[in-house]
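Take a look at this single chain, the form predicted on its own, given in structure tokens.
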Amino acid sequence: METITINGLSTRASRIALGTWALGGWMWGGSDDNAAIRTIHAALDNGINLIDTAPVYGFGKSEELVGRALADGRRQHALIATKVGLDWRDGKPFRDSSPARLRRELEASLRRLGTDVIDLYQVHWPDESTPIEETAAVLEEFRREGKIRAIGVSNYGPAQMDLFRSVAPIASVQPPYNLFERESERDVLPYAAQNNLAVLAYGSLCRGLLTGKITAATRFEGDDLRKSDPKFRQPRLTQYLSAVAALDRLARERYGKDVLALAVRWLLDRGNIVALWGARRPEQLAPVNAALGWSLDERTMRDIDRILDETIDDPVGPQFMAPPTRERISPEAVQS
């Protein structure tokens, strides 16, 4: 397993992290507790020591499953990265990074995770209703108290990170980033490189599109978020599937790999990046090793860009996933 240093952590982090949104079930069509715990164990057994979770993933369930999976003595072998700053009502999240909310969330996360310290504590989304410096001051208080080891932010831009860093150190930033969603290359990634921040790339396989297993006939049930993702609707879906097919041919002809390995390797070769690998069954981790121990050359990087230019006429980003601010929801939801 390839590893990187995250400032504030004494243990090097695996460059593949287990993403646990799907384990919580919410927006992924449900969850299987036993399979989830086996998946966490399989990740650790395969050298993945960074586990990324959040209270809003299953509204506490994902964190509880991580805690249960690590309760047998495996906690010492894992780095827990969780988040703060989203509240919810009736299954609908909204942003809230107020000091009172942060303090309640920290204690609840520690309890669900069954630990006395969180390795990497990340603000999930910027909250326009709370001064960023105020949020930063509370997290720095947690760090000085020894309840968290390092601070990260997620979905923050450079100006927001500057404000945060005027009060507290940031060790990492977590943007959406994959072959198809590259907006963070304009500002977030250069900022991270300039300021020695680790990048935890979420959506590294673009919600399954880059696994090569999605087809035009694939159907998504229940609350699966891909039902509202513009990439999975026509005519865009055909364009993205054409890109996946061409990328798969390139990977097989040049490296003897498939599109999944190519997509993850592409991410790892872009900088000081950890790729979040979402899985809810152990077998979904089987392809991890195929992405490790090799690199893409410059010719392949250029060919990947050419394929995207030739196949995708109407690209779209991950903006549909952004939760509302407190101003955009009812007062009753905020007060409850």
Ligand code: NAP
Second form
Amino acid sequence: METITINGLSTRASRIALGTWALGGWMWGGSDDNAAIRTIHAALDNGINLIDTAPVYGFGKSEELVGRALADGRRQHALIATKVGLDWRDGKPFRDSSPARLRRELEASLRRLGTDVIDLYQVHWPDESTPIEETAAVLEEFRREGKIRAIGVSNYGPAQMDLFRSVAPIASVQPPYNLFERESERDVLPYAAQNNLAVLAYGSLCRGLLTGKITAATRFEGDDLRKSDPKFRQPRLTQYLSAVAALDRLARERYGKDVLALAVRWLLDRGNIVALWGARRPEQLAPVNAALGWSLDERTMRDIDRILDETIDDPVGPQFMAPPTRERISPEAVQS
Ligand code: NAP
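Moving on from the form predicted on its own, kindly provide the form predicted in complex with the ligand as a structure.
Starting with the chain above, the whole complex follows.
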């Protein structure tokens, strides 16, 4: 496993981390608890020690599963990254990073995770209704109290990170980042490089698109978010699938690898980056090793950009996933 230093953590983190959103089932068409636990164990067996979760993933379920999977002594071999700052009512999330909410969330997460300290505590989304400095001050208190080891932010821009860092140190930032979603290259990645922040890239596999297994005939079940993901809808889907096919050919011809290994390797070669790999069955982690121990040359990096330019006429980002602010949901719902 390749590893990285995250400021504040004494153990180096694996550069591939397990993403556990799908384990909670919500927005992924359900999940299977037994397979979820085995997936977490498979991650650790594959050399992955960083596990990313959040209270909102399955409304507590993902954190509980992480806690259960680590309860048999494995906790000491894992780094837990969870999040704070999203509340929910009736299955609908919204942003809330107010100090009172943060305290309640911390205690609930510690309980679900079955631990007395969270390694990396990340603000999930900026909350425009709470001054960022207030959120930062509370997280810094948690750090001083020894309840969290390091602070991260997610979906923050540079100006928001500047405000936060005027009060508390940030060790990491978690933006969406993969071969098809590169908006963070404009500002977040340069900011992270300048300020020595680790980048935890989410959606590394573009929700499965970059694994090569999605076809025009693939159907999703229940509340699976890919039903409304604009990349998985025509006419864009055909463009993205052409890109996947061309990238797969390139990976095979040049490196004897497939598009999944290429997509993860590409991320790891872009900077001080950890690739968050979402999985819900152990066998989905079997290809982890194929992404490690090699790197892409400059010519391939250029050829990848050319393929993307030639195949995707109408690119679209991951904005469809952004949760509403407190103002945009009904006041009654927030007060209840
Ligand atoms: P992802 O990693 O891009 O894709 C995950 C999906 O890819 C899996 O659920 C699985 O889908 C498929 N997959 C994984 N391995 C595979 C394999 N070997 N072969 C075929 N298919 C495979 O998406 P993500 O889970 O959204 O992102 C990763 C993590 O980032 C999340 O779990 C979460 O921890 C984090 N995240 C954070 C934010 C944020 O706002 N901070 C937002 C999104 C995600 P199926 O099981 O359906 O086949």
